[in-house]
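Just the one chain here, laid out as structure tokens, in the form predicted alone.
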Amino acid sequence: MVNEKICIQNLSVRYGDVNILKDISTFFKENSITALIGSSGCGKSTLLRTINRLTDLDGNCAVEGKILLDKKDIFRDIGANELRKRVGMVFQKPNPFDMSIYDNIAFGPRIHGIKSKIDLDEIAENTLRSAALWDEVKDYLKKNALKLSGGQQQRLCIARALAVKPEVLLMDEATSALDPTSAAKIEEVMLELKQRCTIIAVTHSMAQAIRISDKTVFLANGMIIEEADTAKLFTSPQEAKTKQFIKSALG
């Protein structure tokens, strides 16, 4: 039996007359890494948006249909706090705070009541080191999260992330910006990171899902065309479109 951490059913999303995704229905099993691929203004962004209930910052967005976390809704069941709470985003360009490496990853146990100081010392070491970015800044933590480079600042909003505990990680092309070797650690990051908790990533390296995904979902306007497990869809894609996506991605 499948274990269905996240299930979507019929979720369409529209800003005022534009259709984003259409009717989309499909399932992020626990302790996996998927792969979101297609070409730039399919979708797939959206669907993470849609996920974290970031849409529901834009007065312009009409989403319907469903999106079960652990069987419950969370447009009815779950408040958004406590989504966010259970279900992380790191985004494509790396957002660290104007402040402190030490206090980027305290924000968010402060928020959720964590005030002991070896609690948040804990939590910030733990969480440094699941991002592979602790030895690199654990003598400098009262240093500002800006001065650091791209990449280290990526791992530390993926650590930032993990900082509440999260079921579920988004990653919208969260290692495009990145050089290789950064882009390589963050990869590294992610296998370890499955063990604990779901991730849905956002890629456009082809390379990448299959590198690292367990399942991946072609989107095409707005609509998934095919999903598989990823050495499956990649080998012997069963869609014109996703084979002729993959021919023109993979060069």
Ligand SMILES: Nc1ncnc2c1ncn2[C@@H]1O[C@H](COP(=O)(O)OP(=O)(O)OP(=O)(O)O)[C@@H](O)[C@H]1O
The other form holds:
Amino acid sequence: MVNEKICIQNLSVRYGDVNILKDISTFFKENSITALIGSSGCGKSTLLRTINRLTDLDGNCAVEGKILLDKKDIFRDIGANELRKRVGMVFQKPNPFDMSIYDNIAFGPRIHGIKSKIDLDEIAENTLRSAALWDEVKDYLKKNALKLSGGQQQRLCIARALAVKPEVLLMDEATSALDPTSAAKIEEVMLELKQRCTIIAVTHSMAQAIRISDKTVFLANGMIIEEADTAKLFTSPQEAKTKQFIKSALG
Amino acid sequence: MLARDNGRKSMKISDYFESLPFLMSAALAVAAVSAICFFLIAEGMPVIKKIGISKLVFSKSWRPSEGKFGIFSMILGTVYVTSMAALIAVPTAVLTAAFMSKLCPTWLYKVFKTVLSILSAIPSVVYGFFGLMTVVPIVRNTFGGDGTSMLTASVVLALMIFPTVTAMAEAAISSAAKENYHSALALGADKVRSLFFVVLPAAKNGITSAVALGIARAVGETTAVMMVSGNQTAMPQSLLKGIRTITANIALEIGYAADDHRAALAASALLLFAVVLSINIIIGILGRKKQ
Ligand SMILES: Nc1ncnc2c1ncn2[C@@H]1O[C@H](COP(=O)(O)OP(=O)(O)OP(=O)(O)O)[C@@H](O)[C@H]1O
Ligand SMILES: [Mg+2]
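Show the other one: the form predicted together with this ligand, since we just had the form predicted alone.
Time for the whole complex; same chain goes first.
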């Protein structure tokens, strides 16, 4: 019996009168990486944003159905802030806060009541190591984070997300704005993180999905067309739409 | 037809014709600014030469009939009223802007937007009238005196610059740091905390420009202030005593001033022009930095 960290049951999401996600049900296994693939506008980001309730910010967004985190309903049994502490997110565009590298990392822990310098120092070192950034920045922790390169910024954003010890990490095309070397580094980081986190990663790169993910979910037009172990989905897709999508995406 | 026949050359001519109105308008604007500048210098220079810039700026007595043209009290009046107005308006405006852009529901946002644009379209004299009819009596009844005072003027001025600062700050906050805001929330921070510690710092350049613009507007504002500030030329003494600003001084006296008196008013206008111009240059630099 697999451990279902996140379980989605009959989830529908509407913006105004437009149905973006239509009756989606699936689950995300603990300590695994799941890739979300599908063409632009099919609702991948919306699904991620619903999982940590960033969709709450959009006034015209209506959500139906259930999402369970460790069997608890995220809309009823868990407060939005607590949920977001447990379900972290890394965005497509690297977006460090306009403050020092150290303060970027310390931002989350400080919110959640960690004040001691010793603890914060330790968190900073550990998360920066996890994000494969420590060696590059350890002597410049007081430097403004916006001075880092794009790839470094994105790794900092991962470190920042890790600093609140999330159980789940949502990554929305986290490597698509980066050069191949930086992207490869982040992929390594993700594989490492899998030990402690459940990762859900939206990606437009089939190669990346194949390299890092255990399971792949293919969305089209707001519906799950097919989901399977990654190797299986890419070698023997069952649905015609999946075949077609993979074929065109692999070029 | 012709355009097609002549190809490239006629393209250029039509381009030229298209841009002509823009070019002419721009030239007109530049000409106007230069003309004002030239006029002020021509009018004001003689008196500056005669009594000296430092005497004009730092001498405390303004008695045109005795040939005393010191505008220090009015400079202080302008500085005090402007800074007090900014002190009142800026925090309120920034908080309102933050609330509008991140915390309030869409329908309320629309209400705010409409109210702000109405507020910024109200003519200055109406603010002055409002100040005279409501703020002046309140100040009089609460603190005594005749009600026209530095305090009253600051409140009215604050009210006037509030919509400008709010609208600009709101634009800055909304455009800056959307991703930052989401990232902060995604770390479990509440909205207020994300706003204060992440969004406002990220929008600081835009907010600074908004504040600078508000201050520039406050420095230049005449009518409303003149209606509620008492206009005494004496050195400002307290919040509850009257003051006169540089602009009010010009507006009040230019009608009958002649010779040196007139030139002294022109010189103070020149000074004001320089100050507002510098503020605008600072805004420009900040704006460029943002990009
Ligand atoms: N705040 C919003 N208001 C209205 N419609 C929205 C909003 N956010 C997203 N949508 C719509 O939802 C649909 C799905 O968007 P979403 O961002 O989830 O797509 P996506 O699969 O992530 O696409 P991409 O691969 O391009 O990132 C789009 O049609 C989009 O226009
Ligand atoms: Mg997306």
